[in-house]
Structure formats: structure tokens, C-alpha cells
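Take a look at this single chain, the form predicted on its own, given in C-alpha cells.
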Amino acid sequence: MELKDMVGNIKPVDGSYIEIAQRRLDNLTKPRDSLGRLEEFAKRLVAIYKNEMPDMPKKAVFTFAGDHGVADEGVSAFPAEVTPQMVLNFVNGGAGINVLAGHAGADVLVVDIGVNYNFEDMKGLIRRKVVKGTGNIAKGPAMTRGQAEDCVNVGIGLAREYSGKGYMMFATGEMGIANTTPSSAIVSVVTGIEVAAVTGRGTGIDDDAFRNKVRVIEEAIELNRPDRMDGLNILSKIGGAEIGGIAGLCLGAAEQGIPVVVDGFISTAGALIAYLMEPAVSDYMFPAHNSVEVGHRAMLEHMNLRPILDLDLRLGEGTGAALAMTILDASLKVYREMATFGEAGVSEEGA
């Protein structure tokens, strides 16, 4: 199926799901209401599941890695090699992510979209590399089009994949050294805010490489002139390979009618790119936390998107994210198992 048809099978949720959903809750065991944004969570899963009563799911990380030519600017307090260092070290079970994941009852699944090293096979490392690390966006695109499609179609790929391996909620997470300055440029091309207002210090730079990395995003839009209303032309121009691989999982996600838990910045900037695609997607997100990175807000508010948490997070890898899938395991469970006033034997408000 052609990408720009199956962007068109993707559909908003049923609000009729809502409704039943909020019948449930409002007969449980407590003042209506009282439960908050758990309440809004659960309703928002049963519609998205389409099921009055969904199981607890079976949960999924998937962390894309990619390399960017930009790192030769200056523009991370890392160097280069680290995204491959790092990938063994998801693999190894030894970041963040892996013990947060854990935590959450999730599986991590470290994907090798685009990193400039070749890795061997191993359990653990789907070997999906579409690019050996994108071009310096300072100096020319990041990409072809038929590339960041690519990468694109990874991600509904693996959604379509896990899905049928019985998964029903998936999560986004990301690694590549400087891809903060390729986010920052998609932030600022779509909503149309200055670059200086929209980006952040990345891994901890200092002020003068934070003026630099400025200058740098300037010059890449500048160079590469996006179409700000074509999702995969900023895709190519300005992007990442992970971050085309998030786009990706977010739309396959929502064409099998799973809920996904973005992270933070970097895969905000790439469920972007996938609400540029289809807006409807947006109705299957689950924004995580509210990220350190001021660009952040900015895409969030452009998508009317609401973030779960809010703890100063940065990391990325998607640690934000599993920490989110405990909220929302937790409003299923309530939605689940909590009396109602008639099982409990519990006069209901005004009775």
C-alpha cells in the first residue's frame, strides 16, 4: 500500500466508545469526577481499543537510533560516536530506558534506523538502517524524500508487526547525537517561532555553543527551505532518521488502533511530522511529560496535546514515555476494577 493511502485509512476514534466509558466511570465507587485526568486516560483508551472493557496491554519501547551529519557543527556537548556506544548499552540492558521500561512491565526494542557503524546481529537490535547517518542539514539536506519514506515506513512497519505479536501499546523513544538541533528546526519551520525561542541546550552545551547551534539551525532552514505544510519534505530537508521512524510508528500505530506514549522533544518532532501527515493521529497520542527542552510546549500546543507528567525529564530514549505507561495502566485499572455503587452496595451522589 502506498504511504499517502494508508495516512488516508487513518480515522479520528469513535466518540460513541467515550460515552460508554464515561457511563462506567461515573457509576463507580467514588464523586464523579474525583479521579481526574485518570478518568480522561481511561476513556480516551477504551475509545482508541474500542472495547467497554480492554485487558491490560502488553507493552512495547521502541527506541530508533540514528546519526546526524550536524554533530560535525559543533552543536552536542557528545561526540558522534556515542549513539553506537549507546545502542549497546540498550541492548545490554544498562541505560535509563531499560530500567525504566522494566519498571513499567514494557519491552525494549532498540531499532537501528539510521547510525553510521554496522552492528552485528544480536538479540535484542531490530536492523532496520535506511541511512548510515543523515547529511549535515548546515551544509544540504538530511535526506532524499524517497529516503525519509523510508524511514517513514519503518515505523508503520514495526507497528503492523508488534501488533500482531499481541502488543497494544507501544511507546517512542530516540538516541543520535545532535538530533535536538534537527527538532528545534522542525519546531520552528512549522509553528513558525523563531529558532532562539524554540531551542534548547541539547545534552548541556554552553552559552557559546548554544549561540552556535542557533546560527546553525537558522542557516540549515535558510539553506534547505522546507515546506512547513509537507510533512516528509521537512522530513528530508531537516530531520533525522529516527525521528522519520517515530513519524512512522505513531501512524502505524494509529492505523491498527493503538494508543502510542510519546516521549519527549525529539519524538514530539516526530509525531509531528506524522500530525502534518494526518491530523487524526493526534487522537491515538499520549504525550508523556512536559520535556526541559523549550521547544517542547511549542509542539505540543500546535497538536492541542496535553502532557502527562511534568519532571523536568531530558534523557529521551523513552524514559518519559514508560514512566507515563504506568499512569495509564493505572487508569485502566481503576476503570477495570473498582466497584460500582450497585456492586458495593454504596448509595450513589443524591440518592
Second form
2 protein chains.
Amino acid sequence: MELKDMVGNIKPVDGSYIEIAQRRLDNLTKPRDSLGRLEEFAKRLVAIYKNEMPDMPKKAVFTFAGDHGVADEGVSAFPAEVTPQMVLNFVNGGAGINVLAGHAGADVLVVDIGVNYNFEDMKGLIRRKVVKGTGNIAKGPAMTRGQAEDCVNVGIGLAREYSGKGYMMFATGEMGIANTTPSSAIVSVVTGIEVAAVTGRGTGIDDDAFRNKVRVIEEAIELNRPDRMDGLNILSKIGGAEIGGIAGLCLGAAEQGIPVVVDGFISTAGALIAYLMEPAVSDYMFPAHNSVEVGHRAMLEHMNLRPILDLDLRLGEGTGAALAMTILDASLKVYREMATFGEAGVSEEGA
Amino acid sequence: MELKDMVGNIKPVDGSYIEIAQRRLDNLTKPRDSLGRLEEFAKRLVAIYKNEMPDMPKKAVFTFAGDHGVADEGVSAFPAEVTPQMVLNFVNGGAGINVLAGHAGADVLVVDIGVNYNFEDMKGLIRRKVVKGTGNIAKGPAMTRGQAEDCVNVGIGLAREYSGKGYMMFATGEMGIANTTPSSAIVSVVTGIEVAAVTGRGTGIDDDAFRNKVRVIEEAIELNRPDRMDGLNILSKIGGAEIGGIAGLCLGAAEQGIPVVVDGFISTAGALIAYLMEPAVSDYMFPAHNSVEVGHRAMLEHMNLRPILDLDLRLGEGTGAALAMTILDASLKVYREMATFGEAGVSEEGA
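Would you mind generating the form predicted in complex with a further copy of the same chain now that we have the form predicted on its own?
Complete assembly follows, chain above in first position.
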């Protein structure tokens, strides 16, 4: 199937399920709406699943890894060799995402979609390399349009494959030294907000490096002239492989009727690319948290999404998304397990 | 031991443990501080436990139930009979707190400290009744100073007893029809903010009932003249039995070196009473969430505490605290389980 045909099949969630879920929630032993956003989440999950009483979902965090030619411009506090080192840390279970996915009862699926390193075949690493690092966007495009489409198709393919394996909740995550740089470029292009206002400190750069980062992003946009209405064009000109994989995972989740918890700044840039391709995809997205990265909020507002957590996180990997999955699980448990007024013999409001 | 002697033994946490924990966190495979508030929580837990590598804690939510004479004034959307009905719902496992404590891996301990109903002896109900409902604060004091002290001692006693049983993390919760009314009265008296600005809709009253609620609280303060510097005086004049139990649990937790996750509006009123008795108790408190109730924020600011979650909750029972416990558990897991740079062979920042 062509990507544009696949995207055309994504439909908004069915509002009638929201009403069905609301009726059940209003009959549980609590004042109406008193569980606030937990009720909002449960209703949307019921609508996504088209199931009045969904099972507790099997969960996976997809951590896409890719390198960025723009790391040569000194935009990150860490050297590029850290990307493959961290991939091995994920595979060996020692990273933040391993701990927090374990806490959430989710599996971590590590995907090499664009790392500038030749990994051996190993258990726990999904090898779907499209590029060996992107081009330096300060000097030219990140990749070709065909490569960008391949990255998105990797994400779609994984969504279909793991849906087939019984997973019913996905989260996005990423690793890629310098990847806040293309992400800030994407926010600025899509929202029209100036680069300096949507660029942050990434993993922790100083004032001089920050000014340099803003200049590099401005030059990359000026040089590559991405088309702000065309997600694939933006992805190819100033994006990244892992950002494309995340966009594809979001599209694939929507196609499969599976909720996707979108992690922080870089993941949301991927979600925004998917949203440009089909706005209905946002019905399936749960934004995990409000990142410390300043451009994050602008993207969420653009898609009219409100984050679940606000814990000053800026690690990426899918860590915030894994934590947010525990809240979504809680919302489904409340919906499934609480007693009704009738069952518990409790008097209703105004009685 | 006299209450004032016990309170005098509560000490601020030992800052040297904060530094010990910081050193470990900075050596884990992540950019410094990139796990934001999770790192803040882990550091404070290490300091509370005075243990460089704490075990994962056994957890308990204490849901204190009490009735309020002021319910006669029409300040709640639910009838007073709902208090004992909900106590039975807690004991039978059907309420929101049962579901969310189960999600957090915490036990629910239901405490009758002031319900206007004679419960049979039953498994799962801790019977520590001090009053059979408080007096109507619009007509006189809620209880005597001796009864208020007894309520606080119930909380302290439970903290000691369950500390002895190996529990290492407590959460507060409550049930009591009309108990947002004394809570708003407490906020107004302690912070000096006018009643209308710290009074909310409780479980869901309309405009007329809201105006009546504000008037009732103003009259209760005018009539009882609580001393804003004296926690026990405030508790006896315009408080409630479950609010006193929560104050005691907070004091007892601090005495025992156990963190206490403080739920929403009513629980925070209890925490505020404890804080008036000994400000150092706030070192042991983790405020669970930012309640919809408008007076909640004023109390948190008074104690210089920042909530963990913001999910528009207003159910009480300890539901927000149970959810917040899952975040604290996550912070400890990160601290305990992540690989260090050396272990994982990952290059450090600026390398």
C-alpha cells in the first residue's frame, strides 16, 4: 500500500464510545467527574479500542535510535559515539528506559533506524537501519525523500507487527546525540515561531553553545527551505531517522486502533510529522509529559494536546511515556474495577 | 509521652544524604538532572531513610473516616449516610482507593476515627472512633481539645504500629461527607485568605449551595475564634476527626523516618495542622497532586511544597496519593537500578 493511501485510511475515534464509557463512569461509587483526567483517559481508551470493557493492554515502548550529521556543529554536550553506546545500554537493560518500562510492565523494543555504527546481530536489537546517520542539515538535507518515507514505513511496519503479536498500547522513545537540533527546527518550521524561542539546552549546553545551536538551526532552515505543509518534505530536509520512525509508529498505531503514548520533545516532533500527514492521528495520541525543552509546549498546543505528567524530565528514550503508561493503566483499572452505586449500596448524589 | 514532647523530637532530614544520593545520580547513564523531579524525589527518600541504597518500600494508604455535624447546614451534594456506606465499600474493595492502591501495590487501611455509625467488628476496619461525628461548627466547636488530641494520637499510634510491621511508605486519605467545609475553614484561618477564595464545590454543589457554604464557614470562624498559631486549637474548633488522624499520621511518619504522601485538599488540611505543630514535618511529606479544590494550592504554598501530579482529581480517599506512590516507586527504581557510566561503558558529558 502506498503511504498516502494508508494515511487516508486513518479515521477519528468513534464518539459514541465516549458516551458509553461516560455512562459507566457516572455509575461508579464516586462523585461525577471526580477522577478528573483519569476519566478522560479511560473514555478515550474505550473509544480507541471500540470496546466497552477493554482488557488491560500488553504494552511496548519503541526506542528508535539514529545519528545526526549536525552533531559535527557542536550542538550537543555529548559526543556522537554515545548513540551506539546507549543502544547497547538499552539492550543490556541498564538505561533509564529499561527501569521505567519495567516499572510500567512494558517491553522495551530497541530499533536501530539510523545509527552511524554497524551493530552485530544481537538479541534485543531490532535492525531496521535506513541511513548510517543523517546528513549535516547545516550543509544540506538530512536525507532523501525516499529515505524519509522508508523511516516512516519502518514505524508503520513495527506497529502492524507488534499489533499482530497482541500488544495493545505503544509508547514512543528515541536516542540520538544532537536530535534536539532537528526537533527544534521542525517546531519552528511548522509553528512559525522563531528558532530561539523553541530551542533549548538539550542534554545541557552552555550559553555560547546555545547561541551556536540557534544559528545552526536558522541556517539549516534557510538552506533547506522545508515546505511547512508537507511532513515528509520537512522530515527529509531537516529531520532525523528516529523522528521518522516515531511518525510512522504514530500512524501505524492509529491504523491499528492502538493508543500511542508520545514521550517528550523529540518524540513529539515525530508525532507532529504524523499529524501533518493526517490530523486524525492525534485522537490516538497521549502526550506523556511536559518536557523541560521549551519548544515542546508549542507542538502540543499546535495539536491541541495536554500532557499527562509534568516532572521536569528531559531524558528522552521513552522514559516519560513509560511513566505515563502507568497512569493510563490506572485509568483503565478504575473504569473496569470500581463498584457501581447499586453494587455497593451507596446513595447517589442529591439523594 | 506527651504530644508536645513527641513533636519536639521531630528533626529535619539530614542534608548529607542528599549529597550522597546526588553523587550516585550524577554517575548514572543519563545527562545530569535529566530525570528532573524523579531525582529530587529519590534524593529526599534517601535522606528520609538515612540509607544510601534503600529497599523498595512496603506501602500503606490510611483512609480515615469521620462525620461532620456541619453536614446539617446543606454544604454537601451527598447525604451524611454516605460516609458509613463508603466505609463498607472500602472494606469490600469496591472504591476508587481500593483500585488505585492495588495499582500502586499498597495496602488500604480503613480507619473509623469519627463516623456517626456503630460498625460491627469486621475484618479490614480499624476501629479507633474518637467521636460519633463532630459538632456542627456553625453552632459551636467541632470537638473538645482533648478529643482533638486523641485524634492526633490515633494517627501517631498507627504510624508507630505500621512502622513496626515493616511498612516504609505511608499515604493519607479520608472519607467524610461535608469535610471540605472544615478544610476550607482551616485554610482561611491559617493563611489569612478570605473564605470565598479558598472554598470550592466539594463533590459538586450548585451556586446557591456554594454561597451558603461560604457563609457557613465564615460564621463558624466568627463563632469559634480559632487561634491561627495553635494547630490543636484550630482542629478542635473548626476541624474534623479524620483531619486530626491525618495530622497525627504525618507527625508519626516523621518521627519514624517514613515518607508520607499527602493526598488532596482535606488531607493537606490535616498536614497543615501537623505543620503548625512542627514545621520540620514537611521534610517527610510528598504532596500527591494539585487538587481541583481552590484552597489546596494556598496550603501547599504555605508549606512550600510542590505537588507531584496534576490530574484534576477531587475524589479524596487517598486516590491521588496512591497514584503518586507509583511515581515515588519509579524514582527509587531509577536510583537503585540504572547502570553507571562505568558499568555501561558510556562516555560522559563533555568527553
